[in-house]
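Taking the form predicted on its own, here's one chain by itself in structure tokens.
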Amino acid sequence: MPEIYLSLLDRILTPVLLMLAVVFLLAGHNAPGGGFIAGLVVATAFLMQILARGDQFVRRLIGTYLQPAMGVGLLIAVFSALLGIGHYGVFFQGIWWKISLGDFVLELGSPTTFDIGVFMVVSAFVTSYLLELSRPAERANK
């Protein structure tokens, strides 16, 4: 049963942990930060739901999505890494797009592309690993 102050917890510490992961995601390539630990600080965020509410809610909210998160991540870090061939001849070389938007400019690149493959991964694989290691205490307090 989960206790009282894993649940507030939870209620406040899961926004700010996807809001930071935001962050390091698109500010990872120049900053510190990146696609690996914006996935590792999305996974704290699931493991604080399932500490709070069970690996049942976890696995009915997010289980089915978790192996095609893997696979989809995984072609996008691949292809990203693959478009530096076609345009320069060479792997993993960055290729820069500008998307102008009235005064703002955004600026999205393979490396951008890249972080948010290894994200998707990252994210997955850690969360469906810590949904594997709360099934034997399940089972334990059964």
Second form
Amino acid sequence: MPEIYLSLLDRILTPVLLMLAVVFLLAGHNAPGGGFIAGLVVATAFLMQILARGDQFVRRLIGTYLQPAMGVGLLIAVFSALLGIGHYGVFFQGIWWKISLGDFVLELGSPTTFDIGVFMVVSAFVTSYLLELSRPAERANK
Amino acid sequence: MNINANWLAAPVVIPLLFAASSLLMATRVNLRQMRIQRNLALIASVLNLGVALLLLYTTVIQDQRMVLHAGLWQAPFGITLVADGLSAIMLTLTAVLMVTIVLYAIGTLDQREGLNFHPLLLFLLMGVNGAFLAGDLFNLYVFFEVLLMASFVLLSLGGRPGQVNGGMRYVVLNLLASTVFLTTAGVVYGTLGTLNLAHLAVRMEAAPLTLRIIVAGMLLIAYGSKAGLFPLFFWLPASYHTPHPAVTAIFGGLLTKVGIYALFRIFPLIFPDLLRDWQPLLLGIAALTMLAGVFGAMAVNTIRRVLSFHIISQVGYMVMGLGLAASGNQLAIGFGLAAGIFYIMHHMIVKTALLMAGGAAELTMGTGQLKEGYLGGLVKRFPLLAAIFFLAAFSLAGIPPSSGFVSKLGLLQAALDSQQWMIAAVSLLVSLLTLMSMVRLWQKGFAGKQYKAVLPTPRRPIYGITIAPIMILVVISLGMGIFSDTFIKWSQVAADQVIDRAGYIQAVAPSDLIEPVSLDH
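Now show me the form predicted together with its partner chain, since the one above was the form predicted on its own.
In what comes next, the whole complex appears, and the chain from above leads the way.
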């Protein structure tokens, strides 16, 4: 049976962790952060859910999407690496687009999309790993 | 013809792309989705073969090196991919094996074992290809890890008892070797300030002898245990007979050879002087590996165990080629290395064919036991399979005109030329013992009378699609024996490129811009 304080903590911490993950994801390359770390933070959020509500709950929620998410993440990462080849460039060369919203100019580059791909792979992989780890523990408790 | 350097990324990108696409299939056992995964793997392996042949043409026939600095980051900072003749030959062999193994898996895998087999195979291909192309020590490590991760899962695919046992030994020893490798990379980076192979080749010359000995020794331990060299080979026969035969076949053909490739790459490039000074050590390891493998093969009693021990004894021959690389009297320097490369070519093809044929027999009979009362009379039951096994076995034992004969002759020539009588005698003896062991395998398993074998698992018929890839490999092996002068010429080009350190440094990193860390502390 999940502990009561854990489920309370989970309501506070999960949104914080998810927002932190977005910050880390976008901060990478200019400041500490990046897709790998953001993926780990998201997996921590799911770990909170597993501890608070049990692995069955999380598995019903996202279980079937984990493997496809790894696939999509890998594809995004590979394609953003391949983007560099266009215009007589080199594999993995960074391509930057500028999106101007009035005064505010947003820079989006293929390193960022690569990071998003890495983020998806890491978060999905680590979460599925944690789900597998939590399976026998539950059986032992019964 | 000058091809774009971006093609160097293709052997890594193609498997990754197709593996990622087949991960989009759901995780449940589903025949239709498995078929899609299989077709994706087939397309990927054929495309990969095409790219590998393109690289082979550029590097070996045109005698060039290809370098790709990913993202235009120059050598010490970015990821450098380098292809020369040796890399291209290994890539091509891997690609050939991968196509045949996908065909073989069509005939032999059942549903439960087929789940995610193909994406894992593609991840394995990506790791192996990447290791052959890596231009620095750290990426070599990364790609080793990629292929290890995929191979851990492949080993335990199907979940039979005994697989976990074999898998554990594989995991523990390989992780230990990886740790040694990573520690060495740390030592190198901390003292010399770079991990790029071309820079290391320059800076290692100025480094103190103790550092060179420590780094070379630790790398020898790390790669040696991955390659299955004496005395660190015991994980190989303990784990290779447990997984599905298709997995054993691709592991036996590929994995140990990645370790051998790393030795062939690192020693002539970075430690040319140690290659000369350590010749007795390398030849000693080679001789002991050969003997340990072939004696082990005589003591065990299932088809795949016998063949696994033969992998070890043959890896010894390849290291013998490396040991003879630095010396030469009448023959050119590097003839030993060329003979070693030719031996790798022969071995990868023939060993996979043998493991495939033995595995098919094992699957259909339900047992691989060679003891009295189990296997027997396969000649009458499956004459075609037996004929193919016969040809492959005699190529392995080195009977002319097979590729095995030519490759062993080359090594023997190199040994006699450098007046290494001991290793020449050992290689002849081991060759004879291999022949004996193959004859024993033939008599117990294929000839003789048929037993009503005890069948623990339901038998599986042998389809044409199971035989076809083995036949392809045997034909390639015979072709390598008959047209051996072409293949020897190619391995000579590859060996010359490996020995030619100045050319490698010039191609990858002509200027060494960063200041080396001082070695006084």
